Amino acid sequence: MNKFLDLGAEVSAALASGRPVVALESTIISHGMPYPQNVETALRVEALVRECGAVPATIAILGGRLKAGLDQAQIEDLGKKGRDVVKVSRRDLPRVVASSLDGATTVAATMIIAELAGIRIFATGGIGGVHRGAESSFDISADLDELAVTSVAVVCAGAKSILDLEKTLEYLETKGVPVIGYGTSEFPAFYNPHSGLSLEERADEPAAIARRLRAKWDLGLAGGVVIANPVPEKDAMPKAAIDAAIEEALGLAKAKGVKGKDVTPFLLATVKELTGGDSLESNIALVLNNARLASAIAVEYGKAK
């Protein structure tokens, strides 16, 4: 056990007894949604994971300690502090730990802490990826490189559609990261199930995904897997509407000079405003959908073991 890592009591007991555990990130609490929807959503996701037969492990950094498994008061505190909490990716971990700060973990940092804790399955909204215009800005999320080296499966609704999805898939292929479509042969576009980008791998049952994960890691092939789970059609945003909102948000970000780790939160918040809150509702629905699938995969992964 890493000396900087603390397991919540429920998570510790589950791991010790071999029960399925699902990791959950905290950036979605502090930076992804406004209060109180962020806390309400985090607690709903945890409750859903339990209903599906797994144990939730919300991951964050509190007072410089890596935490796998938060209690309700800790989740509430992260939600209220919002963007005052440091957004933590791989490069930020040493500084936040050494300075005894609080941190909300991105996909990359959550994967690192989940692997340290021995948790293999992680549910989130959408992964980061290659930003539009990356050929000149070189803005590529650290999530993609983390997926190449850290052995955690990430259940998501694809990459956030504010990104360049085609380049994101190309980057994942270059890094040797499998992308498995759940019930689809098309890479989902976060708010909408359809991107027009084909996937080579598809699985229609959680057990099939669990077997592929077991085979990958038993072969000694380190690194993660993207499990692309489309947002249900009933919760999806119309493609034309979301595309128009994203284009306008990108223009505003450029005009305001928004850069680096501030880009994604800015774009998501702006898209929410431009869609009258509809994108937030879609975001919440897809997170719950991903937690449901991740729990089913975690249960089957335990059986495959």
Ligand code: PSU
Second form
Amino acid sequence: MNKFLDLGAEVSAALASGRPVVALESTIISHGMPYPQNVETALRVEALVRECGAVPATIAILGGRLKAGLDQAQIEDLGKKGRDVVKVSRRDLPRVVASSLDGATTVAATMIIAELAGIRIFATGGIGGVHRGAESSFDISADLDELAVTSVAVVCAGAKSILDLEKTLEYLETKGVPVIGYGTSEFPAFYNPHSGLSLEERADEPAAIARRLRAKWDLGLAGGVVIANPVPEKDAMPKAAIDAAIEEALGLAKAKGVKGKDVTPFLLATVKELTGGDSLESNIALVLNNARLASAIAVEYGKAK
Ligand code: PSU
Ligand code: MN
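Let's compare: the form predicted alone is above, so bring in the form predicted in complex with pseudouridine-5'-monophosphate (PSU).
Once more the chain from above appears, this time first in line as the rest of the complex follows.
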């Protein structure tokens, strides 16, 4: 095992005996949702994964140690610190480890640590992507390049339309990353199941997804897979309301000159403010929905050997 990595006791036992494990990220806790809903959601997600027959492994960096499997007090602490914790993507990992800092891991960094731990399935809310205006800003999330090289399947509700979803899909195609719609042939737009962008790959059963993951990795094709799980209609936000909030948030980001790794947290927080509690409710519901699907895939992946 990697010398910087610590597995939680439950995670370690599950991996040793080949039982299903689902990785969970921590930037969604520190930067993605306000306290206390972030902690409540993280704990509900863990409980749901257990109910579904898998072991949750929330991933973060504490005192410079990579952690796969946090306890309740550690999750509570990350949630309370919120944006004071370093948001860690691939390039931040060495600094945070070498300086013994705490870090909340993005999709990219969570994938890296999950792969080091031997965890193949990961549930989150939304992935990063190609930002609108990327043709001049060059702002493309490191999550996409991570998906190209790190062999972990990411279950998400698509991506928020703070991003250019069409370019995001093009980029994933270029990088050889399969995008599988679960029960849909359309890429979901996070708060809403519809983006109007079609997907070539669809699967209607967790077992079918597990077989595709086996096929990819047994072919020696390293890299991730995006499993796009639409938010249930009952939990979706009306497209017009969310689009208006996103436009306003993008305008504010531009006016304030927000740059680099602060762009995504700024947009997420501003959209949340502008839409009140509704978007948070929707966000929580879709994360739970993704945890349920990821658990089912992890169970099937264990059988698909
Ligand atoms: N999108 C969301 N919620 C999130 C994030 C993105 O809807 O919490 C977080 C994830 O941790 C993701 C990161 O990996 O933001 C992407 O940040 P950036 O665009 O700076 O790569
Ligand atoms: Mn960026």
